[in-house]
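Below you'll find only one chain, the form predicted alone, shown as structure tokens.
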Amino acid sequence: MDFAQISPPKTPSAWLDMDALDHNIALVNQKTQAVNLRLATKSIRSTDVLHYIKANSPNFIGLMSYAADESVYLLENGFDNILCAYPTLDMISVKKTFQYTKQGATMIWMVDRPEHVDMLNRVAQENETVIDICLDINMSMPLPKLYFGTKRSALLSKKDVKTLLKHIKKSANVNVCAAMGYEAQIAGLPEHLPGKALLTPAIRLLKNRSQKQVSQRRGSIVNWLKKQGYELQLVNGGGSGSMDFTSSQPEITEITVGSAYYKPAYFDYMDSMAAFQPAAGFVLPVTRQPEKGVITCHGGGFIASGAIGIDKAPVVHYPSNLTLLNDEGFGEVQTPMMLSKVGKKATKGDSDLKIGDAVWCRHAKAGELCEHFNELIGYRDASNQVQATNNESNDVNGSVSTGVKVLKTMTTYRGEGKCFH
């Protein structure tokens, strides 16, 4: 998308490059064609975008939600086959899903501790129903003096799974129907962390080693479960950064993908995401020029979650001749930036900015962007001969050149008055 041609309808605002999104959807479809595809809602956070991706993904099977009340909202909005990826204590929302599951909808809840099972069993018993549950198997790789992975599930070994299943057998109102083994250290860890180039060979080595242990351990546990008579509707794994690996594993029936569709800045540092295109971000207006060579934008915080580091900060996407001030970074309500000299490597549009111009940025994470804006404004290159979908039927008002078409906006969770935790 040629950002130089666009005058955003309003700023600050969030943008969605529909051409890049289509490109990423096609790549995901290609990489995951051997298995079913589940969309990670935490990385999308827009029912409009979820519907758009679903309509263009032949292997779509359902959604992976991140909260119980969000799961209710998705069921209310016509989605089915929802796997809530994190254990919940929100039994009020769990109870609200029963009106849908009793009519045939699929809703599966994650467990890895007896406490999770007991709460779900109790609410199911009180409402004379049976709840489907998924075993969250921890795919991290503990090493001497190093834990390579995420601290999440308590089910690290087959022994842990056996112990939990022994407890589950006492619970008549829950049904083990699924297993998930998410290899977070493969799917979500970049090889090229900013300022840590010396770690790249070690990270690659650890990820390769981790692939081997994931293949053995996840497959072994799944096969054992089947031999014990558990009829697994699904075996879920993977993420945006491990599509090739996860889709090739024989025990996997489906893969979850989310961040790949937006390709946030954090994924620029990952080998496996090189072919994907940045599809979402935010645009800030230039409102000040405190001195020569420095401009100040209105807004711009949006630091991503995770361990604090430069890789969690937004990046400037356009123009390319802007750098942040180390002492200020992205501010709470304003962000100063320094203009570098336009040299031989300058791209089109690199020039002195003036008050009223726009600076296009990208969030470090995917769905977190949507927590800050009510809508994503979709753009498409007007010369790109792509058949419009129903999501693109209405233009929004705004000044834009003939080279780029402004499409109907995609409402975010926040824009629909929702805040899920």
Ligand SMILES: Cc1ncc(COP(=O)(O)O)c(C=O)c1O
Second form
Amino acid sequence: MDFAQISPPKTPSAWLDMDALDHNIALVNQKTQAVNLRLATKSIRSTDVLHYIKANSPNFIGLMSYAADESVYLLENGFDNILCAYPTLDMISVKKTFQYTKQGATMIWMVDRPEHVDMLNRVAQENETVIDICLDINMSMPLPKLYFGTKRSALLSKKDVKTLLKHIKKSANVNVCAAMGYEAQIAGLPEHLPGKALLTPAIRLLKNRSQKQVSQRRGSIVNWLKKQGYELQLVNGGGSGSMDFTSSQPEITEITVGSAYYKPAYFDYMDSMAAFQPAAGFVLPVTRQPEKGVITCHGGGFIASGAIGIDKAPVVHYPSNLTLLNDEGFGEVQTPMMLSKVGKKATKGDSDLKIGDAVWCRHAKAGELCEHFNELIGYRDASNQVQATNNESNDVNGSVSTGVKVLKTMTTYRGEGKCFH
Ligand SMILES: Cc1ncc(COP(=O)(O)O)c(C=O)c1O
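May I ask for the structure of the form predicted in complex with the ligand now, the form predicted alone having been displayed?
Now the complete complex, all chains and molecules, led by this one.
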């Protein structure tokens, strides 16, 4: 998208480059065509965008939600086939889903501990129903001095699964209908962490080794479950960074993808994401100029979750000649930037930005961007207009300039007054 042509954009606001989004949707579809596609809602956080991706993804099967109350909200909004990715203690929301499941909707809850099973079993029993559950199999690779993976599920081995299943057999109101093995250390770990170039070969090596172990462990547990008579509706795996690998695994029936659609800055550091295009971010107004060569934007302090580091900070996307100040970074409500690259003297043209201009940035993570804005403003290059789908009838203010059009605003969860955790 030619950001220079969007003048003036609404600031601060969140942007969605519809051409880049379409590119990413097509690429996801191409990479995952061998399996079903489940959208990770935590990385989208907008029902408008979920509907848009769904409408353009032939292998779409359902959603991976991240919270129980969010799952209710998605069912209320007409979505079906929801797999809640993380165990929940919110039985009030679980109960609210029964009105939908009793009418045939698919709602599956994640478990990896007897406590999860007991709570679900109890609420199902009290409401004279049966709850579908999914076993979360831990795909991490523990090594003698390094745990290569994520510490979430307690089901690391077949033995762990067998023990939990023994407990589940005593629970008449839950039904094991699915298995998930999310290889986070392959799908979500970048090879090129900023300032850590020396780690790149080690990360690549570990990912490679881990892939072999994931294939073996997930494949053998799934085969064993089937031999025991469990009829698995789905075997879920993967994420944005492992599309090629996960889609090629014989035990997998579906892959989850979310971040690839917006391609936030954190995914710039990942080998497998090179062909994806940045599709979402936020744009800030330049409101101050404290000295020559420095401008200050209003807003910007949208830091991503995870282990604290520079890779969790937003990045400036356009114009390219701006540098953050080490002492300030992206500030809570003010973000100063130098009008030149570090170590270089300002050259002619660098000082072009003035008060009232816009600075286009990207968040490090995908869905978290949407927690800061009520809507994503969709732009499309006018020359690609012909491809605009019927979904784009909701123009907000038509043409803002010759080349780029504002097509549609997509409301975020936040814009709908929703805040899920
Ligand atoms: C269980 C699970 N599956 C899949 C994903 C992949 O999501 P994304 O494609 O946004 O990286 C995640 C992300 O954290 C996850 O927790």
